[in-house]
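Just the one chain here, the form predicted alone, laid out as structure tokens.
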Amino acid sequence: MSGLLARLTSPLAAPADFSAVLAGGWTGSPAAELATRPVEIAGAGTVPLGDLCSVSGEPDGTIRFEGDFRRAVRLGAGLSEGMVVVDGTAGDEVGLGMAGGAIEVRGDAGARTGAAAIEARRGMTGGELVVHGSVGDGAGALMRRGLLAAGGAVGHHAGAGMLAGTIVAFGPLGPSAGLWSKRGSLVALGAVTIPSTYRYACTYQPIHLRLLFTRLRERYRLPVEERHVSGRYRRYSGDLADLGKGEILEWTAE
């Protein structure tokens, strides 16, 4: 991957909002450009990128992050435009409120990945946000278009309040998926515990997944296998204490 790369100097010593770094137009700027934008501190204050991250390489769209970004919070919040790497682990709030382009988390992510801000009404309204490893709880939350896709386990809550957009969950899928779901649809690889709250609708093969799932497989290599692209999935309709037409999809070996 060419175009962009900020590596971090040194391990961050305490949560660090990197929200401000990719706001807004960011794929023509220059890597000195990048290395001015804000980065808060808890505790500390704010400082540019560059004192923490040295920030190199020409604008093509694509920036790589590189290091151990556990305490960077909301990374690609409000994202737009571009394509975003993380080489490694993320923390919470990977893509907050994400509109367009793209997040690939070469590891795990942190609570609350691709969902809403606490003040906002809606999370993720477009883009594709993938993350290899496992996500944490509220995964999703609000989400009202785009795609969360991750390789391992979904934490607790996916998905609350959905109102459109897809969540694919690779590993098990956490308790509470889907509540208060409007629309949307959630695509459960491994375990899942259907809420009361939904219903049993049908067993069937669904033909848009196959090219879901070909695009995860070629573009980011995630684990799919033939029984994911050909199988049948049990779908239930939910959330019944809300709209209800939301749809949970859980891949059946029968």
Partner chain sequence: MNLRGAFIEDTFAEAFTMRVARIIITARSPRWAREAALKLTGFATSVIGCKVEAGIERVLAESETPDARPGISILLLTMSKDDMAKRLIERIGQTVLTCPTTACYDGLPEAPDRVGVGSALRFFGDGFQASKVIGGERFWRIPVMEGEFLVQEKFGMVKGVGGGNFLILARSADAALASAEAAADAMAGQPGIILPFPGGVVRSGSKVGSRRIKSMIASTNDAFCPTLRAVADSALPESVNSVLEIVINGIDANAITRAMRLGIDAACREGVVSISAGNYGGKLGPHHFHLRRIMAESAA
Given for the second form:
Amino acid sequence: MSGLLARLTSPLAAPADFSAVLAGGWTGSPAAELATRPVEIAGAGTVPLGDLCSVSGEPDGTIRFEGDFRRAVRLGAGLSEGMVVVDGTAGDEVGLGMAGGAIEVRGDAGARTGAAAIEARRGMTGGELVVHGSVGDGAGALMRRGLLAAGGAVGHHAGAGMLAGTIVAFGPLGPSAGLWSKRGSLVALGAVTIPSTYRYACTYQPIHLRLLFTRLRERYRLPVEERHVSGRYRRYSGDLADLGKGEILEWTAE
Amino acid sequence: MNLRGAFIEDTFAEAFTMRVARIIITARSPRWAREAALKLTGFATSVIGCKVEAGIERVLAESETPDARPGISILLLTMSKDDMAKRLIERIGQTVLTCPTTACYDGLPEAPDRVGVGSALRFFGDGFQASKVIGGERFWRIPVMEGEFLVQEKFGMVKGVGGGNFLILARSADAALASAEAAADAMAGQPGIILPFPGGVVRSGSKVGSRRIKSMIASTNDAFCPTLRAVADSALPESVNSVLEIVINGIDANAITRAMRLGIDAACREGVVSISAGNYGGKLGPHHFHLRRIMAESAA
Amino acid sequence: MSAPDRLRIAGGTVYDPANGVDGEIRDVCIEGGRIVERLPADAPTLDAKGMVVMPGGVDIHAHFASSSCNHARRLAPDEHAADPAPAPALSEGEGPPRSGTGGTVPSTFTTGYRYAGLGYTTAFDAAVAPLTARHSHSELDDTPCVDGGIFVLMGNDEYLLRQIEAGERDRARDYAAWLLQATGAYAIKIVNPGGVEAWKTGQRNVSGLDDPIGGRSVTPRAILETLADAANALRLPHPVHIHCNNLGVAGNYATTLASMEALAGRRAHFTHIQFHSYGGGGGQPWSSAASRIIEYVNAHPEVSTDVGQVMFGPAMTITADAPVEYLLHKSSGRRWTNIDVELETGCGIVPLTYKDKAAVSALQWAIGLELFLLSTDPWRVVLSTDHPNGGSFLAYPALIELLMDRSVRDERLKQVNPKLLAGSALADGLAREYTLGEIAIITRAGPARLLGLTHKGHLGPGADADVTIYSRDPDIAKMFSTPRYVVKSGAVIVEEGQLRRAPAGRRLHVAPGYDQTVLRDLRRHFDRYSTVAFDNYPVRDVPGEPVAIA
Amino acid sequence: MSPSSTVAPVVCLGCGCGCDDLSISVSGGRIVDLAPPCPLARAWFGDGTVPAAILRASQPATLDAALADAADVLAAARGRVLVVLAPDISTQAQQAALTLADVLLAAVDTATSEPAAAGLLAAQRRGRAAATLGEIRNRADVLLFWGVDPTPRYPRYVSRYAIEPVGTHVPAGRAGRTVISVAIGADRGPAEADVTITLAPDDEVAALSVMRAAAMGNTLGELPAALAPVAEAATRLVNARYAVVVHDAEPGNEPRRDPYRAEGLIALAQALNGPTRAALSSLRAGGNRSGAEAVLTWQTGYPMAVTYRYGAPRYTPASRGIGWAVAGGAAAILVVGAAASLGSTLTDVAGRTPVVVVGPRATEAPFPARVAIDTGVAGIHEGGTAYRMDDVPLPLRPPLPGQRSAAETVSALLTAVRARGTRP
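Now the other one: the form predicted in complex with the partner chain, given that the block above is the form predicted alone.
After this comes the whole thing, all chains and molecules, with the earlier chain placed first.
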């Protein structure tokens, strides 16, 4: 991939808030301009991105973050365009409230991945957030639209208060999944405990998952297996403590 | 110009701009994709009587469909955007929604001009329908007794070409039919075109209007009816005793040109006197397919 | 530079309808915070040549300084974030200018600044639960630039209902007088008489004037009569201020008419009548019944109204009419706050957006305009949006433009959903265009007169020197949204369109006399049921002297 | 020795109940007794004595000198100041403190606990169905205590508001009410309950969901045994005339709290208004904490975690002010109110960042202060207004007036800061 490259020049010593780096428009900005965007380091105030990362390359709608971004929080928050790749593991609140574009984290991601800012009533309103590894707790809270997929495990309270959208967990999906979801889908390819306020409907083959898996395999190289594509799913409707138009689709070997 | 004994007349087919949509039907097996496609494209020969012209474009392999199932692509042509929306909604609603295991997708994802189809069909779900946006496209999941019917929200359409044609003038009805069959077979499955008439062949070529009834849009093409040679202003050479027409609709003029070349080439065989084409003097349709030009490029 | 004690506003075109002045070029003289007949020739002069001079605006009905408003503010952090309001650049020597936030319910300082920036110098919060009056006064302390006060909620209060049930109407009157004084209020406000109590009992609402309330022998009719009589007997400057039963319900015009008829011959103010002028219901679609209502109002001089115009865009519905808000929450799916206020009233809040493409919103918008345009007496049909229920007070200039310019109105009408407008007089084409003089009536002179504020809303000698000066502009909305100068109590607070001073406003409240024997009974009631001690209940430090009762 | 006297009715800010019916006996400038004998009230009022010192760099100083130094420190740090609205000050003092914060482009934090903050945020997402305390007294016929026995921390809640009193619509008092106690881990319910349910902390939000589903009329599948009693409780709530759910918005004993607890409670109380009427009663600590949130809201639009740094209030609930200061963001800190409540939070920061404290027992702050000015305690020495946990404002009737006023001292500090020039 060509495009822009942000390479961490030295390890982050403190949690650093990257929310202002990619929010709004960025794909048309040259490396030098992106390097001036502010990152707030806990206790140390605001520094330009360029102080933390060497930013290089030509804008083509993509940017790659190289280095250890475990202490980076809110990377890609409010993203609305372009393709963001984090080469390793990212910190908390990746893609917080993102509206469009795509984020691909090659390692793990922290808590509240793709969730809503705590003062917000809506989380992701669009775009695709794909984590190859595991995802922390509270992922996809208040998701309005969009796709969040994890190649590994997903923590507890995934998709809490979801208004719509899709969360796919290739690994185990933690407890309280889909709490108070109005609409929206959680797709559990691994183990999941179905909450008491979800009710079993049927076991079937949802065709739309085939589209989804095709995309995840072709665009993000997630480990989609034939058993996922052509398999059967137990559909649970919920959350019946709310609108109840959401679902958990649990893959089953039956 | 002669091709295997058939004279290629120095004339052109005159065709019209129409709206074209491409839909893709998939199903659990090729059988059910085909059943839905046959119903959907039924009674869709001419906008004059059917409001839409439709046909199977080709059979799609699993690797070619959005959901990796067996599929079929279909082209539909109408005179206007509004018509297209109505026809898609009524045909998909009646023939695909109803057909076991099928799903229905837009086959022109790049077309900027889009009409709501799933967005209308969803109401069949009576509030239980759900939508999914996948890769920037919205799909509707409509609960049905069998499971779920998946249909794309919007279908693209482009300006295409309707009414591409050529006429096979033959010594006998048998020769005309054999030639037409060969032409239709050669053209079948060509990307970007359909042959909307039965088996791809029309026997009832028409002229604009009627000599007797003012309100009629079209009536029989008397100049090409062999039985009227003695009483009408005939365009048929003496040796011709039967004429059949191949009508080709396409996604663009190039697709029609390519298909006509294959079709005419296959049509020129034993018993064919000449190949002609229908036109209105070039005054009505913007697309002119000159037979000799098409076939000359073929030779080159 | 401090505000000049004397000021001559020279050469402006003056609209002072209370004094019969309709667009005359004349000077307005100010001394010591009051309008005076004349000034010495060497008095400082503000050149108003070519400009339009009016009394400061008077808002008879808005929600901006109450516990309910504060709950509403809490509900809309997103609106605040979208509308930060930096501190204005006030003149040297002023108190610290304050930043704040806007949205449908701005923060207090921002509210004061924005009212002033609009040329409004007096405003009343129209619905304050007595228990939280202290809170309203604290908010008003932080709402500069406008004189004002509160209307205190009655008509769903346990004590009153008990008095009515017992036939103790005199005691009810004395209680009303006590409550006005205890809360530092200016007027009595009734919201959905009996309906809020019904909501709290599980009866959920009343449907008409003669429904018994929560199993008692009290009816909305009795509440209306008791309080209207009390207000008139106490000779309050403003009569009872009524939000009728069945707000927002299709077919509610019948209830509204019945309420007006129930009080026939008594002075009464019916508020935001747009929300009470709906036809339809009972299986019929919504329709306009504006003409039915306005015909009655036109023919009955004892009735006054404000319109409660709906303006398209975001709004915040805040009302003591809690059952309505529950229904709104259920139908809109939007977030909902409900606070039941002990022994007194309720509070419901739902954010809402009026969309011109929504048939009901368009109907509400049209009904409001019909009421304005069919009114024959602008003194009794005054301007309000029930801020922020029908729209922000910041929408007043746009509303004025709709009233003054038929072509703007017709253009707008073409853009709205016409589905429910059949039978609306607006759709049939109302040609009337308000004049500047009439605008001066519905935005200042009329409200001031209805409020009984003899010092407000006019420019005669002795009046408070609250003056708004507009540059003429063919763009009416622009003209009214950016006054060139605003004078408040004699001080020029807006100069060249910029807020330069932000003096504290005067508190307007009343203290009618009453028979003190009610106190013993009230104390007993408080001791038994209230969680606030009787001696802690009254607001004791309301600033300023009560407005004299004639 | 001055003669003894009794002051009544007095508001107690010892907890959020805001009981306003206390009689305070004063003798010799001290509080010698109070009635009724609430243990929390006793602790709150004590004998009413407070220090009245002024310290500058730990040395006694005059008020003028202390204010001048404080103003220098704060003005120099403009744009990087944290103002903490600590407890035990009046609404008027809070108003003055926010004026100062605005002038200083400061961040503002309150004593709002994290669980309480979660409740505020949830209420911003959903709204809420609530009632003033008297409405619970007068109407509640079914009460659900969610992991809280009010008595230890809100001693008179049960007798004044919830369980025992006779109400307009509950003429039989206690006998007219059904009390359901839900114990959640270490958080126990009231002993006098009619029904007792025990839940594991991991089940509490699921339990709230099950009840909400019932309130909405949705049928569920078979429930796990642990949740079955909850469904039964839900039936009682649905059949109530006026149901009240009581919970403690402040930290309880149970360390494992589901982050969605507050929202679950709000959502349940709202949903119960479909089949019946219902309210959520959120128990809050005292010291006029609710007042700080009310004033912040009317002045800025936000109930907590506000910064004026950008020239107009901005909401920063994800990074509360004290956290920001602890991380090193603040160049000066102004605490207005009782610093004791801040415990050790500011100890480390105070070592490297100058802290000004104006409030009750400022000179006894548990951290080194650059300037400390003692004032009276709201409601004991200082009048004004304070808010009950249900946002009802109450007038303060100080039994021992005469101490330095917090509101006036903050105003004086504002004047001193403004004299140093506040325009950039």
